[in-house]
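The chain below stands alone and is given as structure tokens, in the form predicted alone.
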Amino acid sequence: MRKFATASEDTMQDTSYDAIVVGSGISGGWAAKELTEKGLRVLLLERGRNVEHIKDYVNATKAPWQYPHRGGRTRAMEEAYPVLKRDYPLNEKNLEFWASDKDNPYTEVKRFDWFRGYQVGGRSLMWGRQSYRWSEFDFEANARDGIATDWPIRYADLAPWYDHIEPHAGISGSLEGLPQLPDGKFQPAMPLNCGEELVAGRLSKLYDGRRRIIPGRVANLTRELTGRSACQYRDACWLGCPYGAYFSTQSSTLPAAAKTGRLTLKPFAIVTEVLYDRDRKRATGVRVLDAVSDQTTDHSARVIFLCASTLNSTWLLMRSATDVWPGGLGSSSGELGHNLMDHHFRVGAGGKLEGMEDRYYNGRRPTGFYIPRYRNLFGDKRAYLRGFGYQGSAGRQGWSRAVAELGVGAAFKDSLSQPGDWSIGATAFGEMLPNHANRISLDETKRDKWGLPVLKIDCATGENERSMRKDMMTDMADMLEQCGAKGVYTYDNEYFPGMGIHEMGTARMGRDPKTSVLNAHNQVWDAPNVFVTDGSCMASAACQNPSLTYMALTARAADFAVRELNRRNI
């Protein structure tokens, strides 16, 4: 890997660059890699530390028995982590890349799980990966139900952005023509496994292919790109993956950004304000407390591109240009921090298959199942708006179907020596609506360990998802008896905003100034030469995961930035 200035080692010029980039995970990635090959200067600023490829990935190849305590939790940590702790993410393997709930703390009017990762790649290092392309459906549903605002773009607008990004970060996937879930630029993709293609080949004889099981599409790599091996089978992949077989920042946009040579790296950097010139309508650049000296310096730039993620974005809008707006810049139309939206999942069902005991199958592929949405398209009416996907896999059981048994004795060991039953089952993602009353603000009152005030969050679910819950767990339950599942079980394990750990909205794109933060190029309204890119751009959250659709948004505005410094508009 090529490496890039830092901060300290940037002999040019120390404060002065022709781009700022704000955060450094998938969004903060592409426009570093798009600004730098157009051939602007750029100076990428994270609040956290560095985590360079491969050499910070320390528990990448660890084994369970290799750590304290076997890689699960600790009382201590649950005490450090009290918004951790409610879900996954709090485990041995891989804490250092969460941040830390002391140091980093919030305000929940109504209960709101906000998973970070405060590192160089942010949550790229450990997110899920699963990569979908939205639909002309998608982009379209907020002006045909009447809800919150419209898309100022259609499919067709961010189709040949999908096209850009998706060979470079290196999508597996398999060509199924679906209106609602286009196809895209894909490597091959990792097949369903023998049980997974015995429902699928049911469901879809069930349904005349109207609902179908297909391969999840995944940035995990299914053949080597320059720099990085394809995918080793080890689901590990949230450890840091030292083949840089799946997406992140550390494998993929950063070394293309610091091959250009234009590229300034500086971690440890919480950027507290962007800095507006109001006779000129205009940022300057922004301010930047340093985390570890608590020295602040300002840096100048001709654009900035704001991809802090989702909540840390509008908290930077807030707390800016507060002398010309109060409630920040580009508060005017009244909507930043409004409108504030996950998915919601934690539902769904499942069930085992008979029959096929002399059937296996090889690897830990780091990927499931999809079924595309099927609700409230092509003519299906539902008492909800909008629709959900499925997410699941089929498996044979392993050892640890044992660790609950009392079982003792040679015997007992050898029968877990032996494949266990094959069982199946998938979670539904559904989509949230966009809601004004849902919204984050400014809490004066409380501090972070750097004293800036705190995000205020209110969110909650609405009738509408709950009514789509229902069909989320029936309808999984209902197909796999179809298929043939046995013992077939529903589950609803309650869900709070937050968890899906898909944060969009409060600061949508729009078509008009007055109901919106960003125009139909993710620029602030109020000022343009500041875009932001990541999840808070959002007017609708669709039911697909919403990653990809950041990447693409974000390689398109830098496209248009440059362009328009280019004609200098900007």
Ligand SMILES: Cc1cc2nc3c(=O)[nH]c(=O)nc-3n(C[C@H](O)[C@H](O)[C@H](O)COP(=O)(O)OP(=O)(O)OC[C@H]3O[C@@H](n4cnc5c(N)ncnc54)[C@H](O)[C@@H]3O)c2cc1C
Second form
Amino acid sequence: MRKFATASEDTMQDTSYDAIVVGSGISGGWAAKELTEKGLRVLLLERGRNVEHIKDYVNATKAPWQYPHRGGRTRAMEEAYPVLKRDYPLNEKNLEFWASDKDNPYTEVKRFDWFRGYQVGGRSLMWGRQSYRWSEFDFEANARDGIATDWPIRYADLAPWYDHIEPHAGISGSLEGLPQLPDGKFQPAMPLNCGEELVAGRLSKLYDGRRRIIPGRVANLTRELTGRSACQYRDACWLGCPYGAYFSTQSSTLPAAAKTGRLTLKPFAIVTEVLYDRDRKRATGVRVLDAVSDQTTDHSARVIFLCASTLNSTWLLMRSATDVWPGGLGSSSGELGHNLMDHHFRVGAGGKLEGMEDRYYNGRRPTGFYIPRYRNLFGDKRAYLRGFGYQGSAGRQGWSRAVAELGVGAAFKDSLSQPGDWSIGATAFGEMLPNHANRISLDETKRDKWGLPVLKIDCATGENERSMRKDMMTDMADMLEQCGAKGVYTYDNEYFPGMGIHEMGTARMGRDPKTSVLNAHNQVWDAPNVFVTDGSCMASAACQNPSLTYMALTARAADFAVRELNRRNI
Ligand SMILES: Cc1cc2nc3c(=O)[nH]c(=O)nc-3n(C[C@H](O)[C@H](O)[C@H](O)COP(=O)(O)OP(=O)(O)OC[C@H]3O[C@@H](n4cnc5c(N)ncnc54)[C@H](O)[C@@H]3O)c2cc1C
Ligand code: SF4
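Having seen the form predicted alone, I'd like the form predicted in complex with this ligand now, please.
Next comes the full complex, and the chain you just saw is listed first.
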């Protein structure tokens, strides 16, 4: 791979660039790729350490017994990570990819689980890779329901950009022709296993194809791409992939940007402010705090992309141009910081499948099945707005089914070498409505390790989500029973905002500067050379996983920015 300049090696010895990108996660990686490929000299600023592709995936090929605690968590880890410990992310295997809770505190007015990855690659290293397009229904939703503000774009505006990003990111999936979940430019799907196929056939028949179990669409390659191998079916993705077989900044967008020779990457660079010239009504650059030396440097550029992740980009805006707007850059609408959303989940059902005891499957497929949304669509009408999709899988239980048992003897051990029962289950991911009351603000009373004020998060689910959750749970159980599953059970494991790790909103796009922070091209209304393309721009949440949409929005905004630069409009 061609090497890019790190800041210290940058031959220009300059603090001036064509473009600055803040954050090197899923959105920032795409911004860097698109802008460098269109000819711009780009400075990519990342608050965390560098993580080099392959070399720094230190646990990628370890077996469970090679970890001191078999990959689990310890009391010391729980003390060091009071937020991360609240859910599955805290474990010994990829702890080095998670931001320190102690160094990076925040204030919870109400419980909000904020799971962050502060390093080159951001959370592209640990994400679940489920990748679904949003549809016309999603972009029309606010207008149709008369809530929040209308999206300033429609599916047709984004479709060419989904087409643009999918082949490079490498999304595998099946073509289904569903209007609520548009098909894309996919690699062949990772197929359903025979248990899932059985239930998929029954479900489709029961509902005349209107409800479907389809293979999870996932950013894991089933065909190799340049510099990346096809997936080896190890299901070890969140350790970093030595084959480059899942999409991450490291495997996909960073090498492409580096190849142009126009990228400078600076890790340990905490951007603390966007510098704004009130006379020219333009941003001039950014202020950077070196996370190691504590020194401050200013960098200038003609265009700035904020891709620091949903809440962090809004934190930056709130700290910028406060001499003009006390609430920060983009706050003139009164909407900056508001309308925080997530996907609510941890609710679903499961059961057993009978009659397939002679059937098995190969490999450890790093995805499962998906049931696209069917609620409040095509004539269905519920007491709540919007809908949900299910993510699940079927499989045969392994030896670990005996761990909780007190079994002894040879016969018992022999029985564990045989595959166990077939089980099937699915968890729903539901849309959370935009709500002005769900907000973030700066907490000037609390500081992080670098003395910077932290975020105060005040967010809760509402009646719409509570009512939807009942349906999310009972409907899965109902479908499983109708499809012949036995011993069907339901669960609602309680959800707090943030747990979905799909935080969205707080700097929404819109049609009117009086009610939104960004315009239809992700430009801050009040500073046309500042673009915000991560999840903060979302005007509603849909129920599909959001990161594919951030990629498409980022590529679209980068294309627009370069055209505007060339026309000398920004
Ligand atoms: C376990 C897990 C599973 C997930 N599963 C899925 C899934 O299946 N599908 C899906 O669509 N999404 C999934 N997500 C969510 C997905 O990871 C995020 O939506 C996505 O990473 C957001 O991209 P981003 O670029 O906005 O932010 P990030 O990827 O978080 O990157 C932001 C970067 O900005 C840097 N940064 C922050 N502040 C500053 C600053 N002030 N200065 C400089 N740099 C800064 C950070 O260090 C970080 O590297 C999952 C996330 C996790 C953790
Ligand atoms: S399952 Fe596939 S994509 Fe995931 S780490 Fe293994 S080889 Fe890489």
